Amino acid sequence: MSLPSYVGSMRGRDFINTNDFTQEEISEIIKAAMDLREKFRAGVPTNYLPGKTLFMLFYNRSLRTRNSFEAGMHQLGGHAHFLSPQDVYTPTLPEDMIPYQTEAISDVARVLSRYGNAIAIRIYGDAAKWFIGRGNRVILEFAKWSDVPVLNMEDDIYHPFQALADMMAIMQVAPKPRGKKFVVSYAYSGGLKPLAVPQSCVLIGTQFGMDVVLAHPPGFELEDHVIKAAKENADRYGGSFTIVNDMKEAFRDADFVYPKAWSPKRYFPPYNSKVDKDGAVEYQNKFKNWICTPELMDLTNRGKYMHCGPADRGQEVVDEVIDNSSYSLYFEQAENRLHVQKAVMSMVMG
């Protein structure tokens, strides 16, 4: 079987955030999931990395990214080892270590490049004990250490295949984004979530050129990076960004919107002396009218909706939206997520 050009092409790299990429490279990359979608459906096999092993360690729960990776690596011909890291000595930063319940990150990374052929990490909230920025660090060290691709499945700061799979979602419906309006807004949860998914949207959003506006109520601005990596990304590809404190005016127009909760982060570490999530979400609890109805999307220029999943029915979003087949990407975007990250893995471990 000869082999897509694609299969090794970034051999070796990293994939931690999208930003770490030129817009040609993500290009190819959601060409080749294009790819492997179309085979994937038709039957065609892919047996791209035989014998490969894919190292997940899941400090978080998972369903899209878990199962989306375990078969991908499966219908790539190799396999993904599923870690968690109650089950092991807890891979971990050097101020957090504990004798014979952690083990340095240093040296799991090392060992783990030894045994297979990629390492995949997702860390956040609780797990990253809510400091902001610390997932984002574990999966850096993991980086520093391993000799093999480190690929983050969700941390912090982050969520690059995710946002892979929004963008491949939005260029099936309109191939040359460069130029759409695309809003990512926050939306109310009653419980709390990262930054990772907006920032990672923005980001790509502006990466492809994009007029994308960021909306969200006082007190939900991202991380300061994240907006000068966006506005970089806006004069560099042609696009523009713009952030405003209300839904009803960001949705008006849109040709893509992505409501989504996440938490205000001036109750948590570094920007607090301490984790409080109870004054998160009665913060949060104000907003309740944040949520995604008929009535927004009436607003827009036939947008389409979009969500990472799970989304949360009745707070969120309505279930009118989220299941309406005629404007809604939920289910694409999902199944998106298997075939960029075949993607990635063909060209990072081929």
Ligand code: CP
Given for the second form:
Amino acid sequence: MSLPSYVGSMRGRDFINTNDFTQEEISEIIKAAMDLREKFRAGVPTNYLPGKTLFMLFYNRSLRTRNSFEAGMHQLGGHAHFLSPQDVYTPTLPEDMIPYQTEAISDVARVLSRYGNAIAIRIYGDAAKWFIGRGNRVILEFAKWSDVPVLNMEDDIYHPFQALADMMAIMQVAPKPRGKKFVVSYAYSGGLKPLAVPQSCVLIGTQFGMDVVLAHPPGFELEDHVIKAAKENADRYGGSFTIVNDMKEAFRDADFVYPKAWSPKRYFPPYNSKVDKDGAVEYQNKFKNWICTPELMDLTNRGKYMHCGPADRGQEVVDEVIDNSSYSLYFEQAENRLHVQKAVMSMVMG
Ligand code: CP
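Previous: the form predicted on its own; requested now: the form predicted in complex with ligand CP:
Below is the entire complex, every chain and molecule, led by the chain shown above.
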């Protein structure tokens, strides 16, 4: 079997934030994902990583991420090895060591590097003690010590594979996304959720020259460094980036809308002196009217509804939107996780 030219084309690179890559590189990944999707649907074998092992460390639960990585590695001829952090000596930053319960990430990363070919990690929320940025620090610590690529399966700052799947779904509708209006909006949830998805969404949207509108009630601001990077992307790639506090105003004439919950950062360190979950939920509960309905969809330019999943039905969105295939890209986004992850693994592990 001859290998496609993308296999091994980014050998050895980590995948932690889409903004670490150029627009051209992200386009190459999505092109490879489209090739892999066609082959998957046609039943064409893609044995590009025979004998290779991916270690997956899940500090949080998952449906899409775990199963698409695991199925993806199998379809590439390799093996995905699931690790639950509490079932090994929990890989930990230096300040949190407990003898014989935890193990320094510097050691875990170097040991796993001798057994396999990449390490993938998910860590946010409780697993990162709700100290925003700590999950990202854990992943960067793995990357510092690992001799094999480190893949971010979602931390408390970025969800880069979700962003790739989202951009692939957008390109299935609009092959040239530049100039399309992409609304990344807060939507209500009673649960606590990280900033990762909206932050990666505004980054990849601006990286592709889209007119990105971020909509949220006061208090749900994204992190300053992400806002700055999104503005720089808009300048560099010819799109725009604006922020509004009104969901209805944002939806008007939109081509794509992404109503999704996240929690207000001012209730959590380093933006607060302590973790105040009750305060965050109480504040979120003021915004139950931020829900995606058919009436809001009617304001769009026959726009498409997007969500990373799992969606909180009845809170973030009503069934009539998420289940209406003329609006909804929900299952395309979920499917694309498989293809974009196979693309990146083929490129960095091949
Ligand atoms: N979107 C996403 O990452 O889904 P899971 O939490 O199910 O992995």
